[in-house]
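There is one chain below, alone, in C-alpha cells, taken in the form predicted on its own.
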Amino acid sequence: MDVVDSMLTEEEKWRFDLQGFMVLRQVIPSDALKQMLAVLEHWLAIDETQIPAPLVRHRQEPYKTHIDHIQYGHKLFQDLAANEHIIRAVAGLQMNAPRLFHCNFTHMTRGTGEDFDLHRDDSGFKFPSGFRNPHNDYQTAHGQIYCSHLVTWIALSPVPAGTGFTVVPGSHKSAFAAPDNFSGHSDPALAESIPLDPGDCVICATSVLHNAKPWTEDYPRLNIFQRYQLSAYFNETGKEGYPLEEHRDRISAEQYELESLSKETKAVVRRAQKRFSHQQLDDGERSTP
C-alpha cells in the first residue's frame, strides 16, 4: 500500500497525535513581522471604505476587531500562507494536500475577563452520535497522521502565559462531551494557554477543545487565524470559501492553487519537501511542546 512520506519528525508525530497541537517557534523573520504590522496597522486606522476589496474590517464588540481575507490585500500574508515551516508541518498532518480556505487579522484589546467557551470546529452540519465528521477527522495509521481540519494561530505582539491560544490537551480524542459547567476558567488545570513570542504558530487540530482566554495586557493581542483543510474533497460551502475568483487577480498563481481543491501535490508542499529532506531538520526548525 502507498504511505505518504511525512515532514514531520517521529517525534512530533508522537506530540501532535498526544496534544492535538504543536508550537512552531519563530516561522516569521523579524524584518517581515515589522512590514506586516505596518500594513496591518495602516489597515487599521484608515477609514473603512478605504479598505481595498476583497478584504473585510468589522468588529466584535467591544474590544475585538477583525480583518478578513488579507493575503489578498498584500503578498506578505500570501507569504504567510506558503511559509515553508508552517506547509511543512499542515502538510505532514493532511496527507501533503492541505487548502487553505480562512484567513484573518484579529486585534484584541483588554477584555472583561468573564468566562469563555471551549468549543470544537466543524463545518456546520451535525452529525449525528457514533458518526465520525469527515470535515472534521483524526486518525492515525502506519506511522502517520491524518487531520483533515487544522488552524494555524500565529502571534505578531507577545503573548503571556494565561492570555492567548487555550485548549484542553488530548480532548480531540474524546469519545466523551465535557461536563455542562466545564468552561475555560473553571478547570485551569485542563485547559492550557500557551505562552508565545512574536512569529510563534501553533498549529491545532479543530477537534482540540479551545478558544483564545481574554486579553489582560495594556498593549495590544494581535494575531493571525488561518484555517487548512484536505485539498482533495474537502469544500467549506457557504462561508465565502477560497479561492475568491472574482478577486484572483490580486494573488498568485501559486496561492490561488494552495486555496483551490486538487488532488495534485501543490507547489508550496513541493516546495517544502525540497527544503526539508525526510524527518532531517535543523535544531532551529523543529517545533517545541
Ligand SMILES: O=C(O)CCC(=O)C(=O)O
The other form holds:
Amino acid sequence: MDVVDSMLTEEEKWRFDLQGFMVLRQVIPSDALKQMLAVLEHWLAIDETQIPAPLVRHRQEPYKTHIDHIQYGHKLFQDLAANEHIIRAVAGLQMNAPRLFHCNFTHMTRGTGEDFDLHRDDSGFKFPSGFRNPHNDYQTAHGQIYCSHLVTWIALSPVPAGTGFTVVPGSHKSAFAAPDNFSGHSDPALAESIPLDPGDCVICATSVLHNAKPWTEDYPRLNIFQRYQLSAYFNETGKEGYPLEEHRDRISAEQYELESLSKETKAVVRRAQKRFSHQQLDDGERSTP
Ligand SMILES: O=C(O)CCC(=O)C(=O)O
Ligand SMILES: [Fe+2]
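Could you switch over to the form predicted in complex with this ligand, since the one displayed so far is the form predicted on its own?
Full complex below, order starting with the chain above.
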C-alpha cells in the first residue's frame, strides 16, 4: 500500500509522536459555541422523560452528568463531528480513514475526594501484560503516524491549569506497566492537566495514560468527548455501536457515513483534504511523498 498522505504539519507530527496528544485552539466559531450551550442547557434542564431518543442523560460518577449521542439530537453536534479542523487532525493520524464511534457531553461540578486513577481506554477486554491491544495501536513509518483509537476533548467552558483533562505525556510509548499504586495523586508531577479556552480541542491517543482531575471551579466543566477509530475494520462498540440504525433519519447521510465502517475516503475527509492539503503544500510544511 502506498504511504497515505497526512494532513498534519511536521510540527504536529513531532508534537503528537513525542507526547501522544496535541491541542487545536479555537476550532468552534463563537456563535456555534453559544448555540451548543443553549441546546445543552435545555437538555440538562428538562425532565429526563423529555430527552429525545436516542439521547440518554445519566450520571456515571458523582459530580458528572453525561448526555450521550448528542449528534442525533441536534445538527450542531454533527457539524462538530465533521469539523474540518478536527477531521484534518484525526484523519491525519488515522490513514485518512476515521470513524466516529462515541460522542457525548459532560457536565461536571466541583468535588473533592475523587479517585484520580489514570487509565488507557479499552472496551472492557484487557490484553495481558506484554501484549499490545490492536485497538489502541500506535505506529510511525515513512514520516507518518498511525493511531487507531483517538479521543477528542472539546472545552465549552474555560479549563484553568490544575483541573480538567489530564495526561501523562509520552505514555503511549511506554513499554512498562505502571506500578500498582500509581495514580495522578501518587505522582502529580507526571500528570499534566491541559488548560483550555472554550472552543479548544485536545486530540489524544487513548493509549496515553489519562483521566480528568477533580474539577475545582465554581462554574461547571462543560465538554464534548468524541472517540474516533480506524474506519476500515475496527468496530469496538459492538451491536450498540454507531451508526444507530434505528435513528438513522436523525442524522445526515454524511454523518451516517462518518459513523460507518468503510474503506472509502469519506466526504468529510475529502473536504478537509481539499481545504488543507494545498495550504500546507504552499506553506512548505508538509513533506512531499
Ligand atoms: O473527561 C473525563 O472526565 C475523562 C473521560 C475519560 O477518560 C473516558 O471517558 O475514558
Ligand atoms: Fe479514558
